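Only one chain comes next, encoded as structure tokens, the form predicted alone.
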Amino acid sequence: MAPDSITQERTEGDTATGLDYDSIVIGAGISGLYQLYRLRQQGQRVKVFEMGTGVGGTWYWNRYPGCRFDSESYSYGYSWSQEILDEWDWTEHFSPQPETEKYLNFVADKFDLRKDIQFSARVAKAYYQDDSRSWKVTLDDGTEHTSRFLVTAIGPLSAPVFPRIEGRDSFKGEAYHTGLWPKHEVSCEGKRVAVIGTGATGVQAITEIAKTAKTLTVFQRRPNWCKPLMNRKISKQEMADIRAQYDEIFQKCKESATCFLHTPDLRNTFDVSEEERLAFWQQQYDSPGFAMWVGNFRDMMTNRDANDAVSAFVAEKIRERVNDPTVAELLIPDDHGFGTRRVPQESGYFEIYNQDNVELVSILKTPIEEITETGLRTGDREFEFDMIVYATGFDAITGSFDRIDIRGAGGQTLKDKWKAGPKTFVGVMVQNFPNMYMLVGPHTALGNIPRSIEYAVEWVSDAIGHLTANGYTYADATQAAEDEWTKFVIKGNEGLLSADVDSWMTGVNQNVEGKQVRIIARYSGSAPVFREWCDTEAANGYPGITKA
């Protein structure tokens, strides 16, 4: 049924429709768990389908060596429950994966969320049913489930990709993707290990694997700018002090442009003397977390000369830390400036290249031609390995949507609608996909993702609550609202140096067919501006949504 043919008739509710649920949520990660809690609090019949065997999303799948937060732990966790804040103690400023997975299991158990989650349930299809204004969700096993509303909580980095290299399945040794790491223990002790990829996950994994591997060979396509994480333990007293400051911590995250505990310096790079500038950068380099990325001079991401200056500073740090000058130069990016891609946080990453058991191979100079039964072959050399680790990342932002056959009104596929780039209404709805809501999908504020997740969940919950309270069974973004928001997102990227760089943030992935062209995949403005837009929409009764 087309939106313009729908009248403003109210219904008595869904009890007589025969639908299995009021809402179906796809994914039981940070966003899916909170969305389940909020909708259940509203009295909804909710079902969550989760592909894994446990909760956690990102922190369930990514259990590779060295995996941990790059946001401060106490800024990353949930803020919506005083019980959680009172009872949970973080043990490190940047939590390791096992602790984070434990935390999310603690939340699931505390609020008895598992009873509404079906595990080992991969959603293969989600089709909108025009006649009943509902969604039919089909799992991999062929079972079908229906609901009035559909909420995707599938994450921006949850579709792992392998490199497109001949013979990958022929290798007889151990092979793992960092985003699909097995639950059983994996030991690198005394083994000849290859790691392909030097992005954020690669940097973490490489640093840890180098501690025990007999030999470690790192295959790097393009280096990334990295900064010391500066992690440390949290004592019981410090945790008590943090707990007393939670209101202040979350308020600071709410007010910052990227939802981190760091805000840009209001000065421009060349407003200060060179001596002051270098001292400021040194202080940031030595500060924990993303201080140097999102707390730098205000023009770092828009002024090329300013960006060149900070890039030169960080390049010199790499040269100071790596003994071999040739290796140091290989580790310094020459295709993008500092901060124009997400900046990996490291704990001794550059120093591992000073170890006798570690070798760096540039696959820009000598590409990998084939994976063999015993290792791999480049243009000039054969390598033998016991283990290959693929740290080759994800089909980001839109990739997790592409892996589900999602069809809206009239059978239109989401993949087809987005073939030239995403179009959304406030990053939450897509015109012609009624009653479907996205959590941290394209065109939403990302940054410190759990902070953005909480706002998205609350906005979606309020919108669904508004619909059900008023007896509406249909909600679709108007074409005008979608066009306006999409244009706003595109305009917000103008002038940003990051918009001119190939990265997952601009939708480019050399390992994914058809994703070699830059798109506007994410909202790059400030989180407060994003929330103001969304709050205004809600306060005015959702004028950008057709309701019936």
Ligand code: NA7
The other form holds:
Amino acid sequence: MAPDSITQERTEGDTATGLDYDSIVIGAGISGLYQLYRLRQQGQRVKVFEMGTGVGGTWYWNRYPGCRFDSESYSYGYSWSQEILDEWDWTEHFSPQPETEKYLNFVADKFDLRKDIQFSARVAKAYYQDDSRSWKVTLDDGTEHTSRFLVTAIGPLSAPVFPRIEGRDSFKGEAYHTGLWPKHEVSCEGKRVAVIGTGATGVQAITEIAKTAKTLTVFQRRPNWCKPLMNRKISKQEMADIRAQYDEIFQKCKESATCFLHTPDLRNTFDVSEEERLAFWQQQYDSPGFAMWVGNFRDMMTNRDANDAVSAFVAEKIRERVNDPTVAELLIPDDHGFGTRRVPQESGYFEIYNQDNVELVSILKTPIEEITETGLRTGDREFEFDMIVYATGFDAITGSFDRIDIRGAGGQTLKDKWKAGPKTFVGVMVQNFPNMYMLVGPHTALGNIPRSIEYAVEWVSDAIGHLTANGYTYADATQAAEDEWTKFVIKGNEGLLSADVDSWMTGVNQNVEGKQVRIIARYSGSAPVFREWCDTEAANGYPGITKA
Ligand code: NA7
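Structure of the form predicted in complex with the ligand, given the form predicted alone:
Up next: the whole complex, starting with the chain shown before.
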């Protein structure tokens, strides 16, 4: 039962309460690994339950061809350990998945994290126990585990979704979802391959698969605005230079609104002459990473004319790069502007449509009607394939929470609490879900995710440390604090062009029941503002949290 006022009630240590652990962390990805490390450093008994057979989260599951960072490698890695920074060499500006998975294994080994992680352990239920102020976590295998605190480290893009198309199980060839890619080698060599989906994942996979497949047929519903990634190798000397600049790199990320190395240009689009504008965009188009998305003119995401102008610039690039004008037009989005959905970064994506073995099929007018034993059927054609790749994305942000039966005080389900959209306190706590902390859940700063993760882990660790040091066994966000933050997040979305577009960022997923309506699941403000809010909360002794 929730106490009705802040009290100073002290209880004995957790061992005396009979709980299995002080904290249970769900997930051993970038956030779960660091959370385990931090809480263990604080002397806690921690257990991590991880669904996969290895560490890495996103970088464990997404092993599809072509998978790699869109953030500069050296801005993405952990910053909290000098040893890691000293010992790890990135070999490419945008690390490929195998290297990133190796990196996270290196971290896990270095700090002996595996001993507190149970693999192949899917959490099915997490129930708050009112009487003992603890969490009971039930795994798929029926085993139950208890802890004072529960930390969800389950990622915003970790619940893969298949399209709702009839006959999907009848296909007799190979079929893979990019987010559930098998560990064994998958060869496309000489095969007739279909890829469904052209988001950030599809764009990477398609470009790679086109290199070896006998034929590749891309089924595109809505095209996305893409820009060149401009990846390249990092030489030993360059890595030494990067290492020498780590402090500056992380400081820059800390000051930037999106935690990337790129910061917006403080001019408005039409403050400069057309000539200057085009030269600026050209330079951005040719720059590595997200420069053009998060480093553009400051009004690009709020002024429709400005956004139309940059979109027209990028459309011209597509026309220049794709030989067949009809195909080029199909690849140019006409329902949203540049940057209003996640911008896929590509390495020769548009040029693959000039290859004889690649065909683009727009399914906007002629949707896929059925997956058959031998391929699939659209409104006007029958196709035969050896392999179908589903690059159809995730039930984003709240989806990974929906897949666990999470119940707070009095048995309230999280799903029910969030049925009209998430409500959180600084994206970390949910009122009436005491002692539960979310890392990169809804309403937190995301951007260059590991930067946000590190901050969240440290904030949560400090908050738990504060409770423990003061003998509290209960912490719940106040209703007022949750309302205030939720209102702030919603207000921050006003005026953004991206708020008017269907995408995973606005919570719309036609493949998931009940997710056809836009919600505000993301915090769209700047990361420094977010951190200031959280820092103030901590500095003032957590007034937004009822403690007992
Ligand atoms: P996204 O960005 O959600 O893309 C999913 C793609 O799959 C997108 O092109 C969808 O078309 C398409 N899709 C989804 N359902 C269907 C059906 N039923 N038929 C045809 N096409 C479909 O997921 P990603 O995995 O690419 O990227 C997610 C994030 O992960 C990414 O932003 C990075 O941050 C990492 P639609 O656009 O809905 O018309």
